[in-house]
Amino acid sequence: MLTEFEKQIVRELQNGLPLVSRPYQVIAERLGLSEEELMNKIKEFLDRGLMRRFGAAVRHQDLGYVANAMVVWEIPEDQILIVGQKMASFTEVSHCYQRPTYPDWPYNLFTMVHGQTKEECLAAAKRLSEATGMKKYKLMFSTAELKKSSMKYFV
């Protein structure tokens, strides 16, 4: 059970971080806390299991990354962990995850790559392929950015 003040902290956090050099300090001041006290509360929320993760939702289009491609890979099952970790380490990759295969869909590793042009995405996929030795892949380019929104609690 959350206290009313803890609910207020959640309300502030779910509105996103201010685009300043010390966003937690700004939020802490709104709540009448120090930055350290706010960070301790966030850690407490994570420790208590009240919050599973705390992350950023980046709007790639707004940052100039208008070419985005899901690169799907056919990776041998016994190599998928090592290959996935290596691919996830590339700065162009924002998402990297394993998916099941199907009789008509052999791709079991998905990486989302971003670039300012389609050619940059193609080059990124080629670098991933060369770095891992994996040659069976396809790129599927985004055609629209769907609205991204976070869950809102205690509105």
Second form
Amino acid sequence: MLTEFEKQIVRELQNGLPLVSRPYQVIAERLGLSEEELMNKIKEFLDRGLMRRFGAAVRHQDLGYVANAMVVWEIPEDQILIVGQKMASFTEVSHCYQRPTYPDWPYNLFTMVHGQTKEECLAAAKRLSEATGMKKYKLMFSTAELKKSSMKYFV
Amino acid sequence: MLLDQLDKKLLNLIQSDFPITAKPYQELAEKLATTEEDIINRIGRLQEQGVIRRLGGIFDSRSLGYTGTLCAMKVPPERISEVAAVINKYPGITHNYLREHNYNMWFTLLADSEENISDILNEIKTKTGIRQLINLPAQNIFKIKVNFDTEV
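Show the form predicted together with the partner chain, please, the one above being the form predicted on its own.
And the full complex, kicking off with our chain again.
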């Protein structure tokens, strides 16, 4: 899927853009490309979906999104597709996934809910519950961040 | 930390519309009615303050051929920092949070194959001696909000 050279480009682009007037020129030189070729390659990566976006990754906790809750749900297997799609349509939900269950873990649908306060998260979960008729759920607030980092690919 | 209005406008702009042009900082400066030097200094300061974690490509791990999972582990409270140190050492562990549940440690793991995921999880169990670890790979993805960078 990716050529060795494309992997090399990924390695360079994940290291961050230099804070100089012509940053693409600096990276292009390391790769043996022209500035224009590199910029075209970045656009191509975006078109191919290899890159979700190009720009800044910020810490949202610092920007007022202080509360986030993982809301986990027990959904009957035959309703999970319809309920998952419905919950995904809410703007307060940033992620929505079906995941497997275990004997001591009955929850099969995961939604990440964001808000300015814990109360906002609780209210959002209640709205999701009322909209879908699903009553078995649990909010799990994070109490500490032990690691948050960007993945280094192809290292 | 204190962010002024221009910092906030700049952050909004560079999260979604970072220019892919020869002089991107100059282009941002023109949009925000300031100088290229001011933009470069501000981005540098926001990086130092940790507001900007990274400026560059935000990749789609699946499209690059990586596979990811979410795991939860029951860690005795007195062993949290020691166990976190073992887990966080793996470069493929991108997030690790404590949450209020008896499965209290929640981490995401990325690797280039299912086999590597399974090897790393087995290593974690062996090194920590904790067997209560559940692997929760996504079976259906209903939503990943693209411009909200949590990279799970």
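Residue numbers count along the first chain shown, from 1. Given the structure is predicted, the values throughout are model-derived calculations rather than measurements. Take the two forms, find the largest set of C-alpha atoms that superpose within 1.5 Å, and that set is the rigid core.
- After superposition on the rigid core, the Cα of Arg11 moves by 2 Å or more between these two forms.
- For Trp105, a C-alpha deviation below 2 angstroms is recorded between these two forms after rigid-core alignment.
- Taking 2 Å as the criterion, Arg22 counts as shifted between these two forms: its C-alpha moves by at least this amount when the rigid core is aligned.
- With the core fitted, the CA of Arg52 sits 8.4 Å away from its counterpart between these two forms.
- Relative to the superposed core, Ile42 moves its CA by 6.8 Å between these two forms.
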